[in-house]
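Single chain ahead, by itself, as structure tokens, in the form predicted alone.
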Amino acid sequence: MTDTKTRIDETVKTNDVVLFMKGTKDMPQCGFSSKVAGVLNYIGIEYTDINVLADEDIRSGIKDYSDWPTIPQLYVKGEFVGGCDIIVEMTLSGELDGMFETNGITFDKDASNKIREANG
């Protein structure tokens, strides 16, 4: 195991939810980026951030961990879970939801469904 994905694998196995991005959480650096910071965010997920701007091994070798091209990407529970579209039409369908109560990760439910009633 490379040292860069050693410290992929530490970092998604140990916090429960963990987004890959452009940016931070508080400063997403791309709009998908910040389409899925601001779900997260708005329904009042904790989650660790983690700038692939800040760290060339990192940019590259999260698309090779997760045999996935794009960023963002996000983890629960050490699983990966997608990119943005996949996100996004997650929490339309309610199922981010099922997967975030699945897994035990506290979340706003009313926010959630705020999202769903203004894109229904």
Second form
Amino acid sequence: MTDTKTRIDETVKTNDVVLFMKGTKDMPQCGFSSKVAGVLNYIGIEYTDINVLADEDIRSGIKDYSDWPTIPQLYVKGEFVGGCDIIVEMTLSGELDGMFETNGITFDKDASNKIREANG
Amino acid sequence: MSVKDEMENRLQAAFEPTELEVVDDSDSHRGHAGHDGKGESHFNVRIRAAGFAGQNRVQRHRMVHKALGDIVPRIHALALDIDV
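Would you generate the structure of this protein in the form predicted in complex with the partner chain, following the form predicted alone above?
Next comes the full complex, and the chain you just saw is listed first.
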């Protein structure tokens, strides 16, 4: 494996939840990254944010690693979950909650329900 | 040919969809990151095709990315709404 691929591999396998995004979880620099970080922040997920704008190797490497051409990208327990559209759909359908529950990742269920009530 | 037309042609050929809508949403992103001033940067696609049956969300998106090919890296943003 190349160095970049090894770094990505280690990052997604040693952290339960990883979001590759443009900007940081506190200061997203793209609407799509902002949307996903906003959901994770709101429902209280503890996650590692990787700013691809700060690392060109990761920025191009993550696209190959995931076979996915766009940012943001969410990983849970080493598995690729999806980009912005998928995370939003899974949030609204409740699948995202299920996935976190299955993986033993704690989050604020009330907050998650509030998102669905507000967008129902 | 516009990027929108090119996208429609490729998706039509790949999936023979029952519904296909490609919207060039670039104007609503004018003035912020990713908009190069010329437009043709942000697209929303709504597609319905039998070929997506049995595929999970990630697989469905990958199928569309593959069909669009070199268009994907050329544009800034692509929002996909995919179903059977």
